[in-house]
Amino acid sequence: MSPDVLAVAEHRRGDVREVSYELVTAGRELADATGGDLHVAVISGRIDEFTTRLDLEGVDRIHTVDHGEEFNHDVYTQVVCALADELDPQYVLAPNSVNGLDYAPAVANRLGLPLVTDAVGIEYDGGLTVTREMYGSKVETTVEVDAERAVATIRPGEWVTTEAIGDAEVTPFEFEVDESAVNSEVTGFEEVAGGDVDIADAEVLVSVGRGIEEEENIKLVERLADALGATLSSSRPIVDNGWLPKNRQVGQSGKVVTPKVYIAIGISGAVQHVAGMKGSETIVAVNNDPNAPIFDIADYGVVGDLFDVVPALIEQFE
């Protein structure tokens, strides 16, 4: 067994997906704390294009392998697994996404690893000890991990992420995917309801909450939105009472954001929200109630009536 670290990285469409660039932070951390090499495994999709992007500082290999454009189960699994059997590395480190809990657990059971998920945090002393959130993120519990080897996934938003160039040594990974034990195929990309957006990849977002008190006022927070060039997002309650769709909510039954800018209207700032865009690197809020939580993690706070505070705000960005 090599102190290495194996990261898989994601992509998606066609593009690098942000997880990835936290994975290089992660996988950066626990590698200098083994004492071992930071490998990044890029599978499928346009591999030079990724290689590229995905040759950042802390990074010493990326291993490629050229099969197909899409995400594949059966692909990710064989091959991830084959580069654990070359490389040996003490932990494997994936993203805690749709896709990554899709092969993990293959990989984990294959390889006879435990498997440890969403992660929000990852230390390394002589053992691995993994950050989890329970009950709504209201609980904070940390797992060691009695193993000399492991598999983790990481929550997406929870690592700051690094432009600096690296110096990587790419190799081409010659592995020869075993076709007859693909069981799965992606024949199509299909958007749910609403999906023409992905609220995952705005750099701003106008986020919308239950003070906005009717679905006929979500317009004046809309036009907000499209002042600023903005993607508009929601807290639940407003996706509950389906005024929006599923893909805008924000949170942890939603989708964990990280935008440079969250401005968050008649939004109280409940846990489960929080947990879904406290990465966020500017949190503007907007509310009446000066003891709401959402004040408690926000850079600018305006306490005040949202039907007053928009509308002025739209007169000033328009």
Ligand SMILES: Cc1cc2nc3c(=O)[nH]c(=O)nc-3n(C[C@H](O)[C@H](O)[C@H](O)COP(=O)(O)OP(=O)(O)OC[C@H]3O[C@@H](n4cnc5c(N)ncnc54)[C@H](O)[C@@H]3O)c2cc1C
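What about the form predicted together with the named molecule, after the form predicted on its own?
This part shows the chain on its own.
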């Protein structure tokens, strides 16, 4: 085993995704602690362009595998395992993204390594300790990995990025993908969040979550949005229930919004929701649970029952 760290970059539809740069930071920190090199894997897509973008300070070597345009989990699993066999790194890092979770567990299984997902902090002191959240972000935990090697996925948005150019050695990784073991095929993409309004354009968003309980209660929040001259948006369960169309969903799998004011009503503040609205200038949270994680990022907090607070607020503005 070498003390090295292997980080697997992510890209989609011709672009390196932001979390790849965060991986470089996390990977460098970890490699500094283990005393090893940081290797970055660039698999499929516009290899040359991605390699240039990922040649950042702190990256020692970039391994490229030119295979197809887009992510395919069978290919990624094979390549990452082969690279791990060749480099014998102590740790393999991947993004805790939808695609990261589509191959990292398979890689860990195939290599017989323990897996820790959704890390918000990583420390190495002769062994790996990972900070993660549990119970819908209500508590933080530390998890010790009792093994010399491991695979970990890191939560997007938790590590800073660097733009400082590096001088990594770039080597094409000679590897023949076993096509007979590729039993899945990506055939296309579909944008699903189109429609009448673009909540990303709104200056003020009134956003409703599962605390609203019933479809007919949405009207109440709609009235507030009208009174404030705001646009109505929501968390995911509201859309899952079919109470509002998909184009109103804020979050990781919905829209990223950065309004002047974001008013979260009956929304707990799950990480996937927060990913879509934490860039708002001013965040207001109305929630009857004083421990709701949304209050951690709120500028103004109203601890109370939305069915009392919202009508009172409507009265203030109508």
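None of the values given here were measured: they were computed from a predicted structure. Positions refer to the first chain, counted from 1. What we label the rigid core is the largest C-alpha set whose atoms superpose within 1.5 Å from one form to the other.
A.B. asks: Using a rigid core superposition, assess whether E222 undergoes a CA shift of 2 Å or more between the two forms.
C.D. replies: Comparing forms between the two forms, the E222 CA shifts at least 2 Å.
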